[in-house]
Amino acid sequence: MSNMVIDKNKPVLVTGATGYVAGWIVKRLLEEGITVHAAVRNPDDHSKIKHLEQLAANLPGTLRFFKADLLQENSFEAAMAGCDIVFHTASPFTLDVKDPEKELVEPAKLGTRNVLNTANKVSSVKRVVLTSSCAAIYGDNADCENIPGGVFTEKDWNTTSTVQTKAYSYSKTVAEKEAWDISNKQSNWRLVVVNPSLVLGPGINPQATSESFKIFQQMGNGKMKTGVPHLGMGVVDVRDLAEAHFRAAYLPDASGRHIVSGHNTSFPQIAASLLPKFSAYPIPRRTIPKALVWLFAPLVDKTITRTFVSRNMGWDWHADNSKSIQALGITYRPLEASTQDMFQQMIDSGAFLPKS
C-alpha cells in the first residue's frame, strides 16, 4: 500500500493511550518517526506508562504524554493542538457494572462527544479514526438470522442490545452513532470507523488486562477444564487491528465503517488452536451441550442470562471482512499465531502461577 501519506512533521493523538490496542497503535506511530501525544488519565502514574517509554526509548518517533479525562469538556485540547489526526480508542470497558446507564453508555457516548467536539475547535485536524466495535453492528449471534445471507456487513447496525439486555453492545452502538451525527454536522475532518470483532494477541504491557485476557486465563488455569460452550464468534490480531488503525489513518480514500475481524471461529476453536503448543496445560477440549450451558450458566454467572444463551449458544457468527482487505490492505495473521503468542506471553508473565 504505497499510497499512504504520511507527513511525519505533523504529530497525532491517541487518546486512552495506556490501552490494550492503543499501545501496538502507539508503536506503529513511532516506528514510523511521527510524534505521538499520549492522551492518558494521570501521566505521573510511571507504572501505567512505563511499558510505552520503554518503547518510545528504541523507536525513531517521538511521544510526548498529556493529562486528560474523557469525561472533561475541552480536557483534550492541549493533547489535540497541532495534530492532523486523531485516534480515539479510549472507552469503558468492563462488563462488571451496577447502573450501566452511568457508568458505561454515558461516559461512551459523553468521551465520543468531547473528543469530536474538540475536534471541531482544533483547525489542524483532518481526520480522526474511531475504534468502534463489531457489537455495534450486531447484538447476538441469533441477529444474523434476519439479515441477507446470513453474515454481517458494514451496513448493519445493532439494533437488538438495550442498557437492560447488553449495556456494553448498547454503548458502542450510542458512541459510534453520536460520532457520526458530529462528524455529518461538519467539513473540516473526515471520520474513519474500525469495528473489530474479539481482539487476541499479545499485549505491549505483558500486564495488560482485557476480556479476551480474562477467557484465556481460565483456559490455561483449569477453570474452562470439562469443555466450552459452542458460542460462535469474530477475532482479531491486535497487531493487525493496530496496522488497520494506521491505514484508516494515512490512505488518502478511507471512508466509513470497516469490519476488522481476521476469523469467523467459536470459542472451540479457540481452545483446540492452544492445543498442539501447550497440551500440557489445562485446555479444554470438550464442547458443553447448550442444554446445560443453559441450565446451569446462570447459578455459575449471574452475568450469563439464559436470554444469552439461547441468542448465542450454539450459533456461528459471520462477518464479511472483504471491506478491511480491499479499502485497507489488511492480511490477517493466522488464527494460532494470535492465540498461541498471547498464550505464551501470559504464562511469561506468571498469569498461570498460584497467587502466592
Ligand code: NAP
The other form holds:
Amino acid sequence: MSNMVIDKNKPVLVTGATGYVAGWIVKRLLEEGITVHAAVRNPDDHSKIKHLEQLAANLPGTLRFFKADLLQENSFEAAMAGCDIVFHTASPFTLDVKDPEKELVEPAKLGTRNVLNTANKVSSVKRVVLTSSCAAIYGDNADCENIPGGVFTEKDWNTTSTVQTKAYSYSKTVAEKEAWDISNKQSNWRLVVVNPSLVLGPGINPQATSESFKIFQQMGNGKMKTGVPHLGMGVVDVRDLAEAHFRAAYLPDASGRHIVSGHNTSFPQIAASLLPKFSAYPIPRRTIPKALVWLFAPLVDKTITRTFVSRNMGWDWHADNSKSIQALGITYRPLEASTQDMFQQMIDSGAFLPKS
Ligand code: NAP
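Structure of the form predicted in complex with the named molecule, please, following the form predicted on its own?
The next block holds the full complex; its first chain is the one shown before.
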C-alpha cells in the first residue's frame, strides 16, 4: 500500500513492548527507521528486553525504553512525550488467574483509561491504535445464533461474558468500550482499533509468556494426544497482525474497528495443519465427541465448565475479515505457515520431545 503517510521524525509509543504481539510491531517500526519508545514495566530486567535490543542493533530505527505500569496514573507521560502515534497493546492475556477483577479487568480497563487520558494531555499524539480482541466482539461461539447470518462483524459486541464466566473476554470488552468513550469526547487524536482472533506464529522472543504459547504448547506436549474437541475459533498470524497495526497507524483513512483474523478454523484443523511436518510428535489426531468432553473435562480441568463446553464446543466460528483486507490491505498467510513456524520454534527451544 503506497498511500501510507509516515513521519519518521516523530517517535511512536508501544505500550507492553515486552509482549508477544508487541515484539513484531516494534520490529516492523524499526525496519521502517522509526524511533520507538518502548514502555515496559521493568526496563532493568534484561531477560525481558534483550530480544528487543537485538532487533534494534540490526535495524535502522532507534529504540528507547521507558518504565511504565498500567495501574500507575500518568506513568506513560515520559514515554509518550513527542509521539504522534500510540500503540496500546499492554493488557494481561492469561486465563490462569485467582482474582480476575484485579489481575485482568483492572489493568485492562484502568490501564486503557490511564494511557488515553495521557494521550489527551500530550498534544503531539494524532492517533491511538488499540489492540483489542475478537473477545470484545463475541463471548461464546453460540452467540453466533443471535447475529444475522451467524457471522461476526465489527458491528458486534460481546454482551455475554462476565467477570465470573469469561474474565479475559470481559476485560477486553470493557477496555475497548472505555477507549471509545474517551476517544468520543475529544478531537485531537483518532482511535483505530484492531480486533485479532487467537494469535499464532513464532515469537520474536522464543520464551514468550503470552497465553497463545500456553494454548499452542498443548498441541505438542502430549496433553491432548487422545484428541481435541471440535472448538471453532479464528486464528491470525502474529506477523500479519503486526502489519495490521502498522497500517492502522499510517493509513490516513483508517478508522473504527477491524477484525484481524486470517482463518475461520478449529482446534482439530489447527492440529491437522501440523501433521504433514511433525507427525513424530504427539499431536492430537482425533476429534473427541462433545458429550464426552462435557462429562469429563470439568473433572480434569476446573477452568473448563459445562456451560463453556455447551456454548463453545461443537460450534463453528465465523467472522468477516473483509474490512481488514479492503481498508488495511492485509494479505493473510496460510494457517500452516503460522502453526508450523510456531511449532518449529517450540521444538528448537526445547518445549517438547517426539513421541516415544
Ligand atoms: P503478552 O505477551 O502477555 O503481552 C502482554 C503485555 O502486557 C506484556 O508486555 C505485559 O508486560 C504487559 N502488561 C501486562 N500487565 C501490565 C501492567 N500492569 N503494566 C504494564 N504492562 C503490563 O500477550 P500478547 O498475546 O502479546 O497480548 C498483547 C495484546 O494483544 C493484549 O492486549 C491482548 O489482549 C491482545 N490480544 C492477544 C491475542 C492472542 O491470541 N495473543 C488475541 C487477541 C488480542 P510484562 O512483560 O511486564 O508482563
